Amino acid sequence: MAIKYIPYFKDTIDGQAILDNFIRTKRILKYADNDKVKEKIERGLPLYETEVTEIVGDVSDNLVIRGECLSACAYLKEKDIKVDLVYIDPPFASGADYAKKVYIRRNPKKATALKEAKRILEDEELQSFEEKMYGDIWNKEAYLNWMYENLMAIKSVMSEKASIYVHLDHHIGHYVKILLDEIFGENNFRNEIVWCYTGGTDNKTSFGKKHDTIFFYTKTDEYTFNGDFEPFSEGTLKRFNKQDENGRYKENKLANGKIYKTYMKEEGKLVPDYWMFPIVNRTYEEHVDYATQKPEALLERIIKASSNKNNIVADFFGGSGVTAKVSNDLERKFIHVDVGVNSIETTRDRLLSANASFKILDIKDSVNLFRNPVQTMEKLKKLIPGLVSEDDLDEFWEGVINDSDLGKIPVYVPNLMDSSTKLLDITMINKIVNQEIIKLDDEIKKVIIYYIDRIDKKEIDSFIKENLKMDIEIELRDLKEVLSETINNDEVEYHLDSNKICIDTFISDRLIRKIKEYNEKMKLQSLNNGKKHHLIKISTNGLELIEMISLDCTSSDGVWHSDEEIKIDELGYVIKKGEKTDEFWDGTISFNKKPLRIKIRNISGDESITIINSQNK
């Protein structure tokens, strides 16, 4: 549960009117559930312990912090934390389920062959298959509470000076540009940027959709702009073809006859508010294989226009970590906030490549993710006995437990994509029992409701008792004891020898299950329609599923230094300090101090630690 609520914005009384004019939303967009996202706010942002998890680098401000917007706005109102920019991407309510691409290694072994061999290792040659990062699938209304709440959040620690660029496309930005309009005013609304890029495509009913849209507001008339200039065209160059000690200029002469000077800035002109940035794809340098990426160049135009060195900049929809990775470039400071350990990996091993120092804070709100909401979510479905699909209920169920004795039983979970679903309240309970229950079929006699947290279940109890009208009996259900079987750690087997360490077997029986039915689908494939797909071979070893190896030789518990590590890319090549290197993973990893814990990424993210036993020689 959360350790208490903090007010959204200071000196709150009560009866004050804290949303503005927020009937006026109401009327225009017409989505359901105001009053919620009201009774939410009010409440204030919920606060939970942290945990530092890692500290790289030298201690400084810098954060990397996985959980959610709301709560990481807590944390920071609570630490006195203002930040002077914020840059977000959210999800885009595109309807679409983005994955990421999981590489297989290259063995040791057959690495080594491959060197002694002179021979390169194809692209081609890689074995891959695909995981779910995300699933961007909403609803309209859903999607809209939740960025209202998101949005007044990240209002509530912005500086007085600071500026907001909210990064979306034609699915949903059209209304969340009436939110931000409420949320900051009108008068604060500063630029529509139209992001375009190039690339192909096969829609032969309408144009291409190839840009993005970027909201540019100020919380106030203050504010931080420097701008961007680009050079003048040759043609404009000509026609400023006169010069005196203010610089070149041209001529302009009015009606009445009368000759007056404009004149040219040294520094160009500034850049309209169409911006031309190619996507980020495999040929890029800077491409860190995350599906949502955004080009550093899209970014250091908007940090160095809104921001100064030294300011700090946030990120609350992290992603691939391109706003921190900028940010620390240009020698500013940085908050990444995301709520899946794939965006923190990649963010953090970004930004070791390049030489950041920061602190990496594990939000305790008491949901145990496996890697992802989406991930967790498909998970879940498996690990609630009994529960199975049901075509005939509303989407708001999950699915039914079949029981012998009282027949079907409908189970909601909450959706782990959406956090106002996270607390069991009135609000929740109402709907629960005045919306949802009365359409079931007479025959239910009995539904199971999982709660994250909950108020006081004296205070459920009594709203059930006296408004729920059916005879239909309602179990409430933890579903923190479900989400704490999602984790379970990959095992390794090691020996230590003089300096180094050797792994000697590597056992992940999820990426195991997960290549299994990666296989059976490719062989039913071929089945379908004649084409031979290749299939997945791991060795008995199963050193190819490792990606990363980190040794602590500072502590045994608690925050990890990583005193040693190496990380090995697609191809088997062995990464030092976020360099890239000639050398193919011979199964070790050296130390110079005697190494107390070792860390384990597979490929497809999960870390396992592991204590180190100096008698295993």
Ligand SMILES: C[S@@+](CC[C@H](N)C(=O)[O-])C[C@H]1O[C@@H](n2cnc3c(N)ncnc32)[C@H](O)[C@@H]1O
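In this text, rigid core is short for the largest set of C-alphas that superpose within 1.5 Å between two forms. Residue numbers count along the first chain shown, from 1. The model shown is predicted, which means the values in this text are computed figures rather than measured ones. What changes on going to the form predicted together with this ligand:
- The Cα position of Gly257 differs by 2 Å or more between these two forms after fitting on the rigid core.
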The other form holds:
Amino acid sequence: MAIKYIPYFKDTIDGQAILDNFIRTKRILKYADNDKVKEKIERGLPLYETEVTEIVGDVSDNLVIRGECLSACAYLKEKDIKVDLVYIDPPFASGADYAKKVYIRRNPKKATALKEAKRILEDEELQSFEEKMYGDIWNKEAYLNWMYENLMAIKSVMSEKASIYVHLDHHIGHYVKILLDEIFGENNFRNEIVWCYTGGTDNKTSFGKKHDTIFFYTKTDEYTFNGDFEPFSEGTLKRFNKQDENGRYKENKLANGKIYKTYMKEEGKLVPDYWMFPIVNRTYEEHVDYATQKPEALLERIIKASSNKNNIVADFFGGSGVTAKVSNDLERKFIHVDVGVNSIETTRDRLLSANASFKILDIKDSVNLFRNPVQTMEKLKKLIPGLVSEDDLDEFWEGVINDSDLGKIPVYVPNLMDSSTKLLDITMINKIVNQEIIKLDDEIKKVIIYYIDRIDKKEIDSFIKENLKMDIEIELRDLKEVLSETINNDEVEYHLDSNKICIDTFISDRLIRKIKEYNEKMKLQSLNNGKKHHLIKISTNGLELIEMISLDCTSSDGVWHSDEEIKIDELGYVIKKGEKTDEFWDGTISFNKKPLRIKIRNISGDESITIINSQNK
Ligand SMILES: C[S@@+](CC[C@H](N)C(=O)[O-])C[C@H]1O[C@@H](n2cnc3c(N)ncnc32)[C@H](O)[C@@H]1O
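Okay, that's the form predicted on its own, but what's the structure of the form predicted together with this ligand?
What follows is the whole complex; the chain from before opens it.
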């Protein structure tokens, strides 16, 4: 539950659009009281409790925040932290689910593994399966309402001289441009930057879609701008073939016969608003295997142009951490925000390799129950006892539970990917009571409403009492309880050998289950298409399921200090404290100082912490 709500802006801005100014929102928000949407913005940004989970390097102001953009903005606002430059590359409403390939590591206990690791393995030889990272499947109107709130929140933490770059594409960019005009003002629109890239296209019915669009706005007309210059072309240089005390110039003969001189700028010409940078693929050193990873060169140009050293650069949809990494390289401070655990881990490891110092903060907003919102949603649906799909119901309901006494009980589950459904407030209960329940068949006697976060129960109950005109029971259930009961930590067995911890076994029920599901799917595919599909085999000691081991030799509880750390890459080689080595992992981790806790990250990114028992010899 949010601790409190923080206003988006201190004072209402003259001419500021409020959500229900938009005709489109009137269309989507059909339920009884349209003003409630406006209320949501007026209620303010939800501020949640936070927890520092890890400190990397020296004490610094840099932040890596696990949480939603809205709640991160509330945190920054509460702490009075203003940012000088924002780059965001939010989901594009592309209609896609983004997945990551998860590679099974080589098992260090297999005799042949060492030899095998010495040669370069082809991609197909690696055993892998896929994990969903985030979903980008939106209804356009819901997306725009969500985007509006996020942009309002971001604006409220931007310093007066700040700039914002919003990276989108053809799916939704044109609509968001209108929102940006509303929020930042048409006068503060600076550029529509077109990022062009190459690559094939299967499309035969229209031209290849090979660019993204980045809208550049500033908060006011006083802002930092150090645009990049590029050298003049050879042709231009040839034309500027004369020189005097003012520099090189070319002569133009005007219509009246006069000679006019055009001088050349020493620094070259300001780069135009179309940029060519290649997409980061697996062949690039900077590739970190995060879907939709953007090139460092793109961010370098933006950060250099619109910030100065020591300015704060924020990315509220940070993904692979490219903005934080480049900001750190360019001696800016950074704030990386993302709702998914994979993003936080990828960014942490990337920044560690870049020798950055930062704090990792977890926002207790209940959105991150299991890795990321997409995977949490998938898991939740499977975990609600008795829940089955029901075609006859409106899509608002997730399904029904069949009860021997009450018959069909429709069940509503909020969508973690759409923060507007997260909170059971008067707006939501109004929609349920006045719009959804009245559409149900007469024989329905009860509905179940799951919530993630809710306002005071008394307020909800009294609203239901006053407004529900049908004889139907509404049961409210906390969704968090469903999941917290079922997530088991991974288990590790180890022994100490002088200055080493030797891992004997690693058991991850959640991964074993996932791999079983994958194998079942492959068997079915083989039956259907007659092709042989490789099944994933895991050894009994399970060591090939480990991606990272970290030892905390400083404290046995609270904030994590990674005093010793190894990461195992896809081929089984060790990365020590961010530095690649040519050593193959031997199943151990060394230490100089007695370790108090061990943290193991499995290949899907779940981390489990175990207290070290020094008797364990
Ligand atoms: C297109 S990706 C960003 C990629 C990033 N620019 C890069 O170069 O790696 C969008 C990211 O937004 C995150 N995300 C989605 N909804 C969010 C929200 N409400 N708050 C914060 N992050 C969110 C996703 O987890 C995903 O990592």
